[in-house]
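Just the one chain here, laid out as structure tokens, in the form predicted on its own.
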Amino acid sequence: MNMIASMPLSQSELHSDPGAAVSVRNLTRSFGGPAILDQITFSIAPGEFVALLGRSGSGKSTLLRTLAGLDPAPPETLTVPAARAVVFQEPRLLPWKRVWKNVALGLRMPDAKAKALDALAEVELQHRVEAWPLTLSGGEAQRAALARALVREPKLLLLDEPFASLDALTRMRMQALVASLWQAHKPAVLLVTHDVDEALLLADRVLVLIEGKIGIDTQIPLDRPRHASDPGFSTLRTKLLASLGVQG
């Protein structure tokens, strides 16, 4: 029961696009009704951090699952790296395996344990490597899930609302951790979130799904590290909230 998306890709998907880590071309997704995604086209550059916003039911998770290979799509619509990993809202740790074994799950290499321990140290869980998942706090469990993704050295890291179930302080710590890990490893990142402030704090660029299409595609020209009090933050926040139908 492998919770990391690492499914085999077609030759079309494996083709290297020198200009983008991810390329989506005229992608349409429907499941017996109106299109959830309607002729979506966008790209993500190598090492770029992109946040995806949208109202509930706008197709955010559908798009992420498609990029992860969990919902197959016509190969001509996608170019994605073979090395990719997903962190979900729930940690999805196997309760009958120690923490380090959860991180090493699916690795086929003689030094799998050493790599798992290194990844756990990066997320500051070196003191919990032999713990059972059910003894972890919510933040610790999500850090273990993040370590499980990073140990695979993904070129594309997909984050599906990974902080949504955490309390406010733990969420802030996790946001800072993800920012530092991204700067260290530089995968392309797609973060699905409902939180406009989170998108502005973390992303290079924000996409907003509106009625099945990319309604907003905007760069975030703010220096890092970022704070809600930064000049320009409030203006961008108001713009993004308005695109979601919220008066900021």
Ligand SMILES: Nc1ncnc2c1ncn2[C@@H]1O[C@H](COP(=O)(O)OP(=O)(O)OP(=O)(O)O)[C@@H](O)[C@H]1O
Contents of the next structure:
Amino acid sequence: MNMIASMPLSQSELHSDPGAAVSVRNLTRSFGGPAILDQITFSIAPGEFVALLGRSGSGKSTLLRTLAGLDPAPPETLTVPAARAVVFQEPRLLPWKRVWKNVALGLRMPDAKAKALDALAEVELQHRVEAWPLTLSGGEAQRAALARALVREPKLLLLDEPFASLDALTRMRMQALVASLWQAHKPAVLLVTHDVDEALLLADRVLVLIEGKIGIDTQIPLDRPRHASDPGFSTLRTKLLASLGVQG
Amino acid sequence: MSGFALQRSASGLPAVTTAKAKGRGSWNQRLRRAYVPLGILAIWQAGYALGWIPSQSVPPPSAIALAAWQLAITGQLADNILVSLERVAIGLGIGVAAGTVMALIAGLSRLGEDSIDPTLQMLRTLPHLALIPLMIMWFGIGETPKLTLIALGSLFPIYLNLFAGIRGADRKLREAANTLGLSPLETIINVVLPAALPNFLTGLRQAFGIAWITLVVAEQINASAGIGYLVMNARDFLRTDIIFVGLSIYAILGLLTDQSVRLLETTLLAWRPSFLKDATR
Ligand SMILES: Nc1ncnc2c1ncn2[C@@H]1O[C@H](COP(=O)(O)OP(=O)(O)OP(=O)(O)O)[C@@H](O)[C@H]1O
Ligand SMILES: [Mg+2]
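Structure of the form predicted together with this ligand, please, following the form predicted on its own?
Whole complex next, starting from this chain.
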């Protein structure tokens, strides 16, 4: 694993400790051809916000799906918390269930409805709880999907390009929402994104998937709340963009 | 008209208002749909009055109405309609139940698919009405062959549509259900079956159509009661007016059952954008 020089090495040792929320050891995955994920090893600390960058087709979704339990993996390569939740690029709400029922789906507790309504209020959807999902706007639907994930109080929140299909303004609002929800609930987060700025705004740490390996693993030592005009932002940005093959 | 359109956009959901919803919206428009059929009836009646149409081959609407009235007051009309309705209800009930069970077995398991699907795919190419001679040889000319034919005819549309619906259930939604911790059975109940419901209702509508056609044919072969019996009997007495009464009843019953499936669709599929006409709650 080659790291950006500024990154303290002790950090990576810390990630292999047994207290980590996620730990991946020598995970390999291929679909018949060359390995998409090639002996990947990394871990995520409890409450840590990690962004995963990489070119299209580099295996980001494959890695996230493996962590979500949607793709198979040998058990010895993976330690993940049982309480996980996923938000995909599309909201994936069941169109035949009202919004709050979508959020409460699979909650096994007596006051599931109250919890669902609370979660919807947290994402500012209290006025749409009885709506049919297909009547929601793209941003609203994605907020409902976020509420559905958060209501499960996940120890690990997996986000696969959750803002990619939203317009720029809605995306900015959603990013702020995710930042505040993360600060309130402190799950470990793995955010897959194409957007370097998004990663720098939200994440404690950025991983870049290059040719099946974690090519870059770097801390983002910027104070929060962050802004693209912060000093240091553009240096990190240029560095990450270069690793993705783009001249910043 | 424009006031009506404005009112709709004010409801906040103009985007999901479909052409269909608009087309059935106001009384004015509903009435407009009746103009042509009523006009045809008027010309028909007038053609008879002017002597253009020979009344023994095509009786005028007034004579058909009179024949219907006479059959109604003697109670024959209701009795025979009930007999026919009962045949459709029982035959369709058996066919829909069997088709549903088979589609669930084949749709929800590969083993089930391999055991059931090839046979049904072969059988479905055989027009079920071609079985009439066999049915008569096996079951005689009572109720059994009629019910069997109706059941057979309605089984296939249910099976084919529901099977396709179950298999077509969005894999992404099933994955989402998986990440929410739903068990396989819960996923079937919450995701797969609701996803297949629109297909099932399409199948049900087709099954109704086939059931009526089968009824018509089956009743004409041999029956001592039912609308078909009424018609065949009228033929023997050269009562074209009663034949027309029978035809109208078939048409009305077919229309009514189609409308009831539509109603079922608007109720059960209320979540679909095309049915989301007014407010969302
Ligand atoms: N089920 C599958 N069968 C075969 N190949 C697959 C399958 N899933 C993914 N792949 C392949 O694995 C590679 C990585 O896919 P993945 O979806 O993880 O990429 P990604 O990094 O998420 O890309 P993007 O940024 O475009 O979403 C791709 O080449 C893809 O074609
Ligand atoms: Mg992807």
